[in-house]
Each structure stands twice: as structure tokens, then as C-alpha cells.
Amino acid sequence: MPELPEVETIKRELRRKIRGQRIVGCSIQRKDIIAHPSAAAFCPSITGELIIDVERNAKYLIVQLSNNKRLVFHLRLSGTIVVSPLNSTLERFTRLAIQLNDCQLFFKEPRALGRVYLIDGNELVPTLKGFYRLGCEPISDGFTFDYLKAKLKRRKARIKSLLLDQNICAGMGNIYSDEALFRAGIRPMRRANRMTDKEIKKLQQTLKDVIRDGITNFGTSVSDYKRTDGKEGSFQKMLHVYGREGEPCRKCGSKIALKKIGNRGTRYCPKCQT
């Protein structure tokens, strides 16, 4: 968390507020969130850039800055971006802050696990090796059953770990990896060499619908992911099963089982999934 519809949202809304406006300023609060370059050199390699779009992949957020310079943000568990006046004061968790034009930009992160990168050209950044390793996301016109059934092939890990895999599913995390399998009616500790073609094609249709639908719903907020106004998401409202172990199925009444699979706390209907 934030996951692929989170990051989507923080994006589609950044474009609209910064795309064309100029950094003028930058404070870094907590200098382990830097990860490359140095902090010091940080601040001084932006100050001056015009911001040209803002992009994303998977769960990386992309701000694309003039002289083919990159920003890429990685929120991890907690971090997410808000857009608040330049005359604001520094809110709780501020990692970096950003002045624009006629805004600042906040990266907060209350664990402090995020991370921001400027990549100056091509270069490669040895610590953003995930970045460079992603797979498909569900929602991209790749995404298709053959793809997914090649990657789930002769795979004798349970279903639930394949699908935090980005490597395999990009963008993907707890929340509409749970939500995906509820729909499709498989449990997450389904071997996936075991699971047929019509389970596998249902699969890569629900974890489409379910990543359309968040987008939607501008993200899911059962923790500390806020839009970039400090609104939250509305998603939260149509989990069938996240974060409701114990509490009855919405389709059959059946108690919302919670169970670790590969360290992860993975919620499923014990009647509705087989």
C-alpha cells in the first residue's frame, strides 16, 4: 500500500496541478530518503527544472523534468504526495518538500521506507533495480491470459505469492491481489501449476476489473494513503474481503478467513474460493 489505483490517482492528479510549473525550492527532512543521488546534491540538480508531465509504472511515480532528468518516487507502504500552498508549514511525516510556482509538494511517509530517485538521463541506478525488472501490469494490453498462464506454468508456489510477484503482476499488492481472487473464486493457496486455463483466464479478467475499479474509486484508504488534497479514496467501501476476516461474506455469509501465506496476512471466503 499504496498500490497501482493509489499511485494512478496521485498521478492523474499531480498532472493536473504542477505539470508546467518550475522547482524553485527544495528542504529534505530526513536524508535516508534520498536515494540517489547524495542529499546534498539533490536539492541543487532540481532547483530550476521545469516539471513536463508526470507519469507512472507499476507503483513508481514518475515526475519528468526538463534536461531529461527523472524523479521517481516509491511510496513503499505509507508514503503518498500532497499539494498544499507555498505558504503552508511543513505537515507531520514530511520527508522532502518541493516548491513550485504556486505550490509546494510534500512527500510524506510516516515509516520512512520510501524512497526518491532523480535519474539524469540514462543513466542506471544501481539501487532502483526493481524499477528495471517489471513485469506486466494487469490493466495493459500485454496482460493477456497467454501471458499470465506462461508465468503461472509448472510454478509450484501458492497463487497469492505469484501475484505480489512484480516480475509478474507490476502494480499489484495485498489489497486487489485478495479482491482478485475472491472474484475469480480461487483460494490464495491454490498451487498455480494446479489451476486450469477457464481459472486462469478468469483470473486475468477479475485482476483487471479489480485494478479498473480502484482506479475509479480514486484508491483504497484503510491506512495512511490520502489523495493529493488529503481526501481519501472511496474503494475501502467495496472490499469483499480485505480487512474483513471475521466479519461475513458479503455473497454467502461465511466468515472472512485470514490467513499468512509467504509473510503476508491474506483474507479469503472459505465457501466461495476453492
Second form
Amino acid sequence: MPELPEVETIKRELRRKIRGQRIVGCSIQRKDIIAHPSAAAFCPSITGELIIDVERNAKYLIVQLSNNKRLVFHLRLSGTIVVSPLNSTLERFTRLAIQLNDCQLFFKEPRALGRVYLIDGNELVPTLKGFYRLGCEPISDGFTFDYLKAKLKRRKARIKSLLLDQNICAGMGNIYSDEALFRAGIRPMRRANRMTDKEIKKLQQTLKDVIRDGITNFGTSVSDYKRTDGKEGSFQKMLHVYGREGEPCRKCGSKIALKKIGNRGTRYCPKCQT
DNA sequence: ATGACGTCCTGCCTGC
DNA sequence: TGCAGGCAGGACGTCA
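Could you switch over to the form predicted in complex with the DNA, since the one displayed so far is the form predicted alone?
Let us now look at the entire complex, which starts with that chain.
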């Protein structure tokens, strides 16, 4: 599923492929994918605009348009963005197609949970609540030991659940949370307020490392995620716990366990993580 | 404010 | 082979 490294990969590829192009056409295959404004108003509002730049904030992909408009994509669980030649036919599960000067974008979303928003100037989009209250990304300078400690102390929720909280670790998702906890040697069900300074320090570092490694490897292709040319990322080859339940731990040989924490499938090594 | 849990959505996998 | 049912899970709403 697209987490920070996957969205960063898409951002970098789009920046290279579509910056400076103009939107010449738009078609919506599924209306409820357009969260704001109405589906009827959407295409007319973006057609004719120039693509100034492509950015990312946590898991949100932001396409800066001319006239101070921003196109915001949230890929949720299964969203992908494909860059195709202009004459190519719509790919399966395409929910939105945007034609540019010399290529087109397909927003594909098999599970139809992803959303697209158009923000006009400084307008506040009510359905984009999470976007306005994101915490620090693990790879940002602000993601220090002190920051993480302040966010975790007095919280008695399980650490795994708090890593998924976008107000604490912006851009984190299920895969990288499990991997960071494995690298830090911390059990996902541990209560945040019971963690030592040493453990928080370690976790702060492994969160940074795992996200950086994910980006270096162009993301994790385990289900739907693909790069904008349809190719796979490669971080799935380096996973220690995610998707490896029942298989031997690469460090100690114990069977990787799978438990539900906060209704999320959570993988960990019962021996390496304490 | 916090934490637990239900809901959305639909392709895919499992089991009968 | 075919079908029903369960599962996956990010964000958000609801409830205690």
C-alpha cells in the first residue's frame, strides 16, 4: 500500500515526466473518487492549467497548477498513478484520466477508497481534514528524539497504533511500522508510555532508516503498488516481518508471528522483539 | 483528550 | 467449476 516511500517515488517520477506540461483534457470514470469540488466542476476547473511542480506531504501527492490551484491525490490502499502515451486506452480500474500535452495520467484505484481533491488558492477543504494536521515525517529534521518522546509519553496506546497516527509519524503505514519495530527490537504491543528513552531513541532512528531505505528501493510492491511506468519497487525483497508470518526470522530463525493490533495485521518476531 | 472499534470499498483468496 | 464469505487496511466517525 502506498506509504511515504511509495508516494515519494511517484512524486519524483511525475516531477520528471509531467512538469511544465498543460492539462488539455480530463475524464472521470468513477465520480465518488472526486472528493472536492463536485465531479461536474472538477474537469472544467483543471483543464487549461499548467503543471508547475509535483510535491508530497506525508502520503498526499500534490500537483501544483497555475493560478494557485493544487491537485491533491490520496492513494489510500490500492491507488496508483500511471503515465501513459496519449493514444493508449484506459487501463483497468482507471477512475480518473488526465490528458497532458504529450502523455496522460491514469489514476487507478481498484478498491475505490482513494480520493482526489482540487484546492483553489487558500480554500479550506473540509473533507481534507487530516491534511491540515499532519505531524512530522520521520525523514524530516523535526523528527528528533525530543519530538517523538513528547508525542509518546503519557500515551498508553500500543506503540504500533501510534506509529500509524499521522499526527505523530506522518507518512507511516502498516508495512514500514512493522519493519521499524523489528529493526528497533520492540514488540508492537508495548504501551508507548512504558518505553525507555533508549528504546525511543532507537525507534526514532529506525523509523528514519526504514523510510529512507524504502525510498532508495522505489517502494514496496506487495499488492497493488507499482511505479508510474508499471514497474515494481524493490523494498519487498528486504522485508524482515511484513508478509512473512509463519516464516523463519532472518536473524534468529523463530517463526514470525501475526497478531491484530488496533484492527491492523501486525507482524513481529517473538524472540528478537521484546 | 484518549483509545477502542466500526465503516467505507471491492478484488481476490479460501473453502465447501 | 462455481459461488459465498471473509479478508485487507488508511482515515475518519462514534462512543465510552
